[in-house]
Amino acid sequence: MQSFELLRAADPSAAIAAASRSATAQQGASVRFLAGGTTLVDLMKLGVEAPHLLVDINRLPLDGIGRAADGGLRIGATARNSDLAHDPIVKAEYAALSQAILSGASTQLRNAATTAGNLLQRTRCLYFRDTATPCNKREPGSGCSAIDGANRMLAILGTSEHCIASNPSDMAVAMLAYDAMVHIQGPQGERQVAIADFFLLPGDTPDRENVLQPGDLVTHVTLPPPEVGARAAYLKLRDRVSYEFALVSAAVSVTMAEGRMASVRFALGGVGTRPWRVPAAEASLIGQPPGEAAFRQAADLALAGARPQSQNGFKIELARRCLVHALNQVTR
């Protein structure tokens, strides 16, 4: 691991500014926001981040997680995994966020692994942790190794032919299908992200994974209301079952009227470059009656502009019939 200095903010506005500072005044060198460092202190150590200087924002009052002003759910970007997953409003309210969180990692890294490092975590291609590789992310312009490479694990939507590495969280996929806004302070001040732009789309810049500039920093997430009677679930499709990453997982929300389907919420995790949502396949669903045919033609669409790669093909029926399944167990 490389030397690095280390910071601890009095304030966020204080490591903003420490943040901002330094990368503005040494070009090229790297900052980084420190909480649980669960991927990061990895990824330091593998020389793959490299960063000059860390921010430890621990001490920060950004740990809270309670009702929004809306009644919706507001989680402080330091609020660990743990606490999110058994938070009694979480998994009363928003269950398949509490299940998402609870199927990732082990009980250890829940424990210290945040909200905003969740969304943050980086790829775990083996291609970008191997520094001894060509990565079009890890180094831009030095090749795609995972193309024609080990690709199993990979995504198949929205890849380009400089990445076709998945986005590893559970978390940002229940996120996701519950429309999250992601709140963020930097040296222009405060904004707010849906959680559907946050993430970029490889294209020829796979190095840049969010909307982030330097010196940002999320304070914390918001969920809007739940919606009355809504059921969801988290289903996670994983070579072992536990301690390992999605090969194909779906959060579903849906409350029903009538016999039939009123609204519908659904994201695919495991098989795209960032959490995927298509919102005509939601709404492919909107007023039909729950069955296997209906649900089937949502992950079609859902899944329509699949590129697979060498090793990974299996994935666009697994995904199919994850989301057919999750489907399925709310809507009996």
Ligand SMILES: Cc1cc2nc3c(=O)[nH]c(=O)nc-3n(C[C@H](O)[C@H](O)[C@H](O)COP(=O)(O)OP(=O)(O)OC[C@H]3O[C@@H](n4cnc5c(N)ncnc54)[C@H](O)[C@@H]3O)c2cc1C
The other form holds:
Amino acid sequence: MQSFELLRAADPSAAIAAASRSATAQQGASVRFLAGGTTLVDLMKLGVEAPHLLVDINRLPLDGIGRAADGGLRIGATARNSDLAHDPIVKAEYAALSQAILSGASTQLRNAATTAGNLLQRTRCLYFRDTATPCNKREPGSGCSAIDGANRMLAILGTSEHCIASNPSDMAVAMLAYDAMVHIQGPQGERQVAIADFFLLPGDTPDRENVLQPGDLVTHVTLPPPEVGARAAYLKLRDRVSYEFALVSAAVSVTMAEGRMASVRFALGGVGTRPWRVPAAEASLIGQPPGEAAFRQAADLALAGARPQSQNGFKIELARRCLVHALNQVTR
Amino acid sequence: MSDPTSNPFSAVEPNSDLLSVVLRINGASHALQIDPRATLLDCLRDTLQLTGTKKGCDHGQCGACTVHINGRRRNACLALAAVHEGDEILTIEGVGTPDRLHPLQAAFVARDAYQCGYCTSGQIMSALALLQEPCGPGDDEVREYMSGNLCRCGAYANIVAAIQDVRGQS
Ligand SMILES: Cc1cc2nc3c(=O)[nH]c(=O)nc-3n(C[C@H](O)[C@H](O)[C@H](O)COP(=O)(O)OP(=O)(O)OC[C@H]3O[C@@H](n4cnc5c(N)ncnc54)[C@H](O)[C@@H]3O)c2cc1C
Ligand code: FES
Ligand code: FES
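Beyond the form predicted on its own, can we have the form predicted together with this ligand?
Expanding to the full complex; the earlier chain stays at the top.
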């Protein structure tokens, strides 16, 4: 691991001032915030991340979880994934979020992992993690080893000829379905970004993964008030039953009125270069009675434009079935 | 780069790469001089000779390094030691002794819940935490809560049985 200086910021503005000295907040950043460390320390050991300065944000007062003024939920950036998943409001009113978090990693890791760290975790693509191989995300212009390599786990949606790395977060998929808002404090002040706009498609700059600029500190995430009567679930399909990343996953939430679907939200994980949501696919179910044919059609819309690689073509049908099954589960 | 007046991490002496930290481990304070890069795992094993905590993968993937930090289980291999100054750290050395085993340790012995024993301290630290966590009563729930601890010898069935023995007693 490259050596670095360790700073514990006294308050958020000190953390922001320190981080704003980095030329980028994306791959190659020379200053990084340290939260749970379960992504960052791992990647520093591998030489994939090599910051000169680590700013410990664990003792900043950013770990609260509570009701927002509008009746929604306010989730602090350093709230631990375990605390969020077991929070009584989250379990009762945002069930897909609780289930998504508990389906990820292990208890030990969730005790360390934080809200912002989870959102900003990096792809598990083998080549991104292996500095001996070309990877456009890690080293722009070096090439993509995955396109002709081991790509079974990687994305089928939102890919480019430069990168097919999948976003591995379960939490972010549920947050996308719930229309989360990411709150950022930066050198120029505060702003909020809808989670649907927070993550960038790889295009020809796969090293740029989100909208964060140097010094930007995620302070909290908010969820809008829960939909009354919604039934929600997170379904994750993987190679083993626990402690494994998703092949495909679906976060779904549906409300019913007089036997018909009144509001439908869903997002897919494991298939996209970012958490994947297709509003037209959700809209196709509004006003319809629940049923296999309608679900199947929505799934086709959600998977429209999927581009399989040599080893992950199975994900298209698996994702369809995952979504149909999850929708069945919450409308039965 | 950083403002020294606000940074509680203090170098051993000016221009030294080492930091002076005091870690609280198993109820005792240890004043140490450590590299900022030192993980809690390496610090326990190499600096403090507390070798009960094991290194399996060093990447958060196996659970052999499980310790408790402020009462919660964590992977020591992904924790930087200096960041945990002031936190209460519990390792397997703080859980029972050879003549006074913790009930979990006794249950692992009684159930033969290991083969080579390399994963065992991590398993026990996880199981100890599980006793306080909202884990359902069934074996499947225990398996889920223990999934962050791999056992290459495959002693899983006996590990679950040992944990269930202790939960049944309490
Ligand atoms: C073995 C293993 C299995 C896993 N399995 C899963 C799984 O199945 N599903 C899943 O979803 N995840 C899984 N994970 C990933 C895990 O969820 C993430 O590592 C974790 O959520 C990251 O959070 P952290 O607080 O530890 O982040 P850190 O490692 O501390 O930080 C990650 C990144 O976010 C930045 N950052 C942190 N906080 C802020 C902030 N407030 N503002 C701006 N930037 C910030 C850091 O600078 C860093 O670049 C797994 C991890 C491991 C090691
Ligand atoms: S050594 Fe820490 S999880 Fe494997
Ligand atoms: S007893 Fe050998 S690894 Fe578990």
